[in-house]
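The chain below stands alone and is given as structure tokens, in the form predicted alone.
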Amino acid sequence: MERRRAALDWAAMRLLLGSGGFGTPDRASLLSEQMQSFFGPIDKLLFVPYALKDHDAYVEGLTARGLHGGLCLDGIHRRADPVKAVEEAEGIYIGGGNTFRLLDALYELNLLDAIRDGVRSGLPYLGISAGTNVACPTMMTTNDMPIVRPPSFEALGLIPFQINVHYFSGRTYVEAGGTFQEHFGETRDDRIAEFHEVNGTPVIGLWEGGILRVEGGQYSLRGAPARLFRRGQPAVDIQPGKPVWPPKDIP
């Protein structure tokens, strides 16, 4: 199914963006339910495993752990022509891992335009962790180490804000000798504040087990809370079931 190049239309795009942390039965069940209702009659997803090194093991592991929503995952790395695979896909799933490695591969294989145009034309998109990061305008709010250097930090730009996945608030404590001691490292809020010292794009901190569902221009939160950060304004906590965008609808 070949798609023509599409203009940017926020309302036409359908995305399911997860933070990660779907290892518990309840969270895995939530992800499966969301995938099934989101993808509907689609039974095969083009899976993009480039955020991890072992692509075959990645596909097999997701299925074995029940994180495939009951759908068949067709690894794009097994296709001779990855761009054509995106053009022919009915749904796409980009998994987590290292965001630098993922974005570097998307540039190397010339997949950014193909995925972006497909989603703008109605291709439903599921991203988890790094797959959520690359749906943002840039990958600049990732938590990952720069193990490789992509040509640019610019990503797919499928949403008009940044997401910090695996977000949590407060300070970190480590267990030592049966007690917990404060780590004294930067908090996520500190790092997002640094981002806003030089960037104006809003950031959504998405807790583990959280899913942002985007359909018809509506951005709704499922599974776990989130926190909206805007430069020069107090952060706002958002509960599941509430919209996270646009800011005019949030106190």
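The form predicted alone done, now the form predicted in complex with another copy of the chain:
No partner chains or extra molecules come along with it, only the chain itself.
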């Protein structure tokens, strides 16, 4: 346990944070390639499937669909002592689904401190979609439906900003009778502006297929653009290959 009680040092943390939407062949290849270079010689990841209901099917489905990066996925739901499983892991992978359900399970199983301490000590962390949301200071920029109420919205805080996954700009459209019909709900930018009416933390909107790679205190973008939102400032678009943080380095 002692080795996990690490102080907060952003530069010590290694994370690979995916937006989601990795189902197309190009995006699946990029994810696989990034996983291989990120995890290096590690061949087994502790997989956290709590964002979906059927945990066994989740692990099997990821491997069948080629979204496992060629690594062996060890489902934490099959371990008698999940906290110990985190402490012994060489790499951790938190998958997507419903973020409210995921964070609620992490609280229920008392896993937040174990994961946070592990990553602060260098445990490499892969999150996709909901798994990226819980790496943020809070889960307040999720797009998910509040099907359960976690005891807090505070999450792992492994990065100093929020990410909005599955980000897009502009309006959405739905297909009805062969034509595209405008949907009038709030846009994603509206929602992030509402977040900034009550919270000051910057938000990175990460387009689908995008991955944020965090190593040595560097935060760099792969696969898709992102948009940086800061309270009271105009949003800034950032292209793949460029850093998204710290804001002072953003043109």
